[in-house]
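We begin with a single chain expressed as structure tokens, specifically the form predicted alone.
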Amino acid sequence: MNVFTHFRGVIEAALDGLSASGDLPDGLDYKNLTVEPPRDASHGDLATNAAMVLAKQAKSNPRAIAGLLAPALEANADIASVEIAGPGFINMRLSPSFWQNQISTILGAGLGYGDSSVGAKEKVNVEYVSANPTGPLHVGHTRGAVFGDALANLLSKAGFDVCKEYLINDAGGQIDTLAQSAYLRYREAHGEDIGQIPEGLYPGDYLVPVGQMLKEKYGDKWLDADESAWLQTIRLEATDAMMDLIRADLETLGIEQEVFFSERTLHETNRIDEAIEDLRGRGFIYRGVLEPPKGKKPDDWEAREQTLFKATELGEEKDHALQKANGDYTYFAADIAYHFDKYQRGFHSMIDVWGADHAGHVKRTQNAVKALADDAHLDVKICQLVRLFKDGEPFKMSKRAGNFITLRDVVDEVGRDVTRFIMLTRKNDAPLDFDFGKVTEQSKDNPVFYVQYAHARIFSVLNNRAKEMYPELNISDEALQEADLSILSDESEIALIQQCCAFPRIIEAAAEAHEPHRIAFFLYDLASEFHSLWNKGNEKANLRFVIEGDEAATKARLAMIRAVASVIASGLSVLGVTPVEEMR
């Protein structure tokens, strides 16, 4: 249950009652009414602007409306006190029993706690990674892969109908280079000394097995053949082999995408023509001549008539070419067709996760999507660079792929869960420092350890301390829901429960903002609240989770910390991280 949404409903019901009694006019519009945490936590648990936003409609003074609303809210058993502040804000403090009862709600929901219907099953396409299929994924792809996957998980939890997609960039010149590189390894597989890999080809050893596969499948068929004879076949074979490699890399991160869309199919069908004709019908395509680039004019620039996208109609400084001089379509034309295809598949809401080197293409792609349909929307999330360190010093890992550090190198070094969590400890558009020393140390400064340690500590209490002192105590989630939760009255216990109850709101807000890092931040704060209460128990015996001679208090505390573990596990599932029950 989202506490804030729940009490918004309570407030709206109270306002409806005041309208029914004639104290307020009928038909008030509640759309701008908010229920949020007060800026100052000492003012209570919830704050609403209801009286402020309804004053003009009701033709009344905000404090007068607040004066009517406050008694109606105080009549609610879950609200302990109501206070009118400033020009008409209403602060509310909820009863301890309301917070205590949320433990049963959390335990009943399990990993489903925080699930929301706010997405209303809207179809959303999240396209991420989409690296050129010319080799294994490198460390730069790792961040976008984790971010995109966590964002898709987050949107699913918030009630959206999400498709995880990978665009295979298999239509450009880089695929010819891949085929030529694979052909060189094919000759090597036949015993030829190929010497140093020529400049411009891909040097990584990952193409050695591809050469061997080509030898086994095609024998010596192409050893003395012209490039025109083997290029197309090896293009396809090498691309398939690289995509198998990429899928295996993604699997090491626990990523499984439902759709792998081939850019080549856009060129082999009339999809690009369809998209351009659709835009032409909307007045966004014309034949014209572009102005020369600002500054120094390139030597190969020439004024010529081209098919252009009218980006200036949408606020850009210049229009964009859709065809090259030889008549081939530009990358931008293919991008338009790809998003046109997504829209035709029913995805009116699209999210693309790109690397920092593509930031310059954001505006034009968003404008193209906007031009395709009034109800089409594209959000592009840029993932900034990852800088590798070890103990504060720049870290040079071995480059097993030939000239770059692979995703698998990083996962092999620290593990999947650490990699995923750390990649989400910064907002996607901020650079991220990945320190191999820090991410494996056992300290509060290492967020993944701190969160996992909280979860493991809870299971240590449940499986060891509690069983040793109360071997017959039923500590199943169902049994713990029946605990006398009114025992949990210390302010630090209520604070821990309140932190748990913030999770559904965090899920909805993070999903709306497309910011999965908020979940990592929340989990760190929840772990901090838990560790703080643990430390208080070391100082004050009456706050310990297992109390000798007081089974009722023990059961209530076990219910509380089991709820904390459930929320941690639910949050980690969004991040794609496995919660641990013991630290190794």
Second form
Amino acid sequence: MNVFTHFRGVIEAALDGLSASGDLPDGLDYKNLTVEPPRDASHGDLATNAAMVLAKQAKSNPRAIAGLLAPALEANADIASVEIAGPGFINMRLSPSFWQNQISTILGAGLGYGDSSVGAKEKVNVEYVSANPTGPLHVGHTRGAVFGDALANLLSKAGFDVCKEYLINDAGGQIDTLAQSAYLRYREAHGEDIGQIPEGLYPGDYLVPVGQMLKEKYGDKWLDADESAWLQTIRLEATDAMMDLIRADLETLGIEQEVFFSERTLHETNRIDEAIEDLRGRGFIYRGVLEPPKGKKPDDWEAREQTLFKATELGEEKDHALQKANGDYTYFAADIAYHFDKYQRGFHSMIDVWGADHAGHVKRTQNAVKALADDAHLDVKICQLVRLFKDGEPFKMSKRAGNFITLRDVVDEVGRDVTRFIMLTRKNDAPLDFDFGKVTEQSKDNPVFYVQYAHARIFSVLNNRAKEMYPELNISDEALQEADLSILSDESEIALIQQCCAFPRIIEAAAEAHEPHRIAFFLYDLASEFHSLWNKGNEKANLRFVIEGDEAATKARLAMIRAVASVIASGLSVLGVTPVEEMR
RNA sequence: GGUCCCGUAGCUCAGUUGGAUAGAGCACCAGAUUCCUAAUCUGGGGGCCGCAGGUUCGAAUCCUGCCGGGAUCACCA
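May I ask for the structure of the form predicted together with the RNA now, the form predicted alone having been displayed?
All chains and molecules follow, beginning with the one already shown.
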């Protein structure tokens, strides 16, 4: 249950009552009405702008409306006090018992706490990673992979029907390069000294096993053959091998996408023609000559008539080419067909996760989607660069030299959970510093540790201290739900419960904004609230979780911290991070 | 030159889609451990939210124009 949504309902009911009694006009629009936690906790637990939003509609002033609404709200048993403040805010304080009872709700929901129905089972396609199948994933792909996966999890939790998808770019010229590179390794597998890998081909060792595989499967039939004899077959073989590699890389992060869509099939099944014909029918396709780029003109520029997408129709500066000089479709053309295909599969809402280097293509792709269907929507999330450090020193990666830092390097070094969490500690469109030393440090500097430590501390209390002092006490979730929670009245305890209760709201807001990093920040705040209360037990022994000679109080406290652990675990599961029960 | 992203404390960044006196961590200063992990916590100083206009009850947030930093710029994917 989202506390704020719940009380929004209460407030709207009270307003309806005022309309019915004639104190307010009928048919008021509640659209802009909000119920939020006030920024300043001294203002209470909930604040609503209802009076201010409705003032104009009701032809009255905010404070007068607030004066009508306040008594109606005070009648609610869960609302302890109501006050009108500032320009017409209505601040409410909820009764301690309301907050206390939320613990039972959380324990009852378990990992399902925070699940929402705002998504209304709407189909959403989240496409991420989609790295060219020419080698293992590197650290740059890692951020997009984690971001996309967490975003998809988040949307699922918020009630959307989510598909995790990967586009295999297996149609372009870089696949020829891959095949040529693999062919070289094939010759090498037959004992030939291939020397230095020529400039322009992929030098990485990861193609050595592909050469071996080709030798075992096809023998020596291509050793003296012309490229035309082997190119097609090796393209397919090498692409498959690279996708196996990439899937294995993703598996180390716990990522498993449901759909792997081959760009090649778009070309082979005339899907691109279909999509372009569809756009032609809508007036977005014509033949023409593009202006040369302003400012920096490429040396090999030549004016040429070609098939173009009329992006200027949708407000862009220039149109975009759909065909290359050799007549093949451009990547943009294929991408249009790909999004058209997604739409036809029922995904009217699409999200693409791209690297920063593709930022320039966002607008045209969104416009293409807009042109394809009025009810289609594409959001493109750009992941900025990850800067690698080791103890403050920058880590350079050089793809050209073939010794770039791979996803696997990162996961091997710091582990899956740390990799995933740290990648989500920045907004996707802000650059991220990743220091191999810092992220494994066991201190509050390291947010992964800080959150995990809070979770582990709770289990330490439950499994060690509580069992020591009360060996007979049943600490299952079911038993703890029955605890008498009324002793949980300290300010810090209520604050901790309130922080837990913010979780469903955070899930909904983060899902709506497509911003999974908010979950990571929320978890940090929740952990902080917990550590704070823990330390209060140092000064005030009566605030400790396990209290000698007071089993009832102990049980209530254990219920509370078990609920905190549950919310942490629930949040971490969205991020794809495993909660730990002890630190090692 | 065009487009997109960013500009918030000395540093690294949040900021609940427009709310009340703008927050956290690091760093700096001062404290807390007979007690469930001090691997933590408490308190303190520190700000023309890049600049200037506009929109309204109300702007760090939305609009416009500048300034500064980054990414990208037919025919690669």
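The term rigid core refers to the maximal set of C-alpha atoms that superpose within 1.5 Å between the two forms. Predicted model, so just to flag it, every value in this text is computed and none were measured. Numbering follows the first chain given and starts at 1.
- Comparing the forms between these two forms, the C-alpha position of Gly86 differs by 2 angstroms or more, with the core used for superposition.
- With a cut-off of 2 Å and the rigid core superposed, Arg63 has a Cα displacement that reaches or exceeds the cut-off between these two forms.
- Positional change of Leu526 between these two forms stays under 2 Å at the C-alpha, relative to the superposed core.
- If you overlay the core, the Cα of Leu54 moves by 2.4 Å between these two forms.
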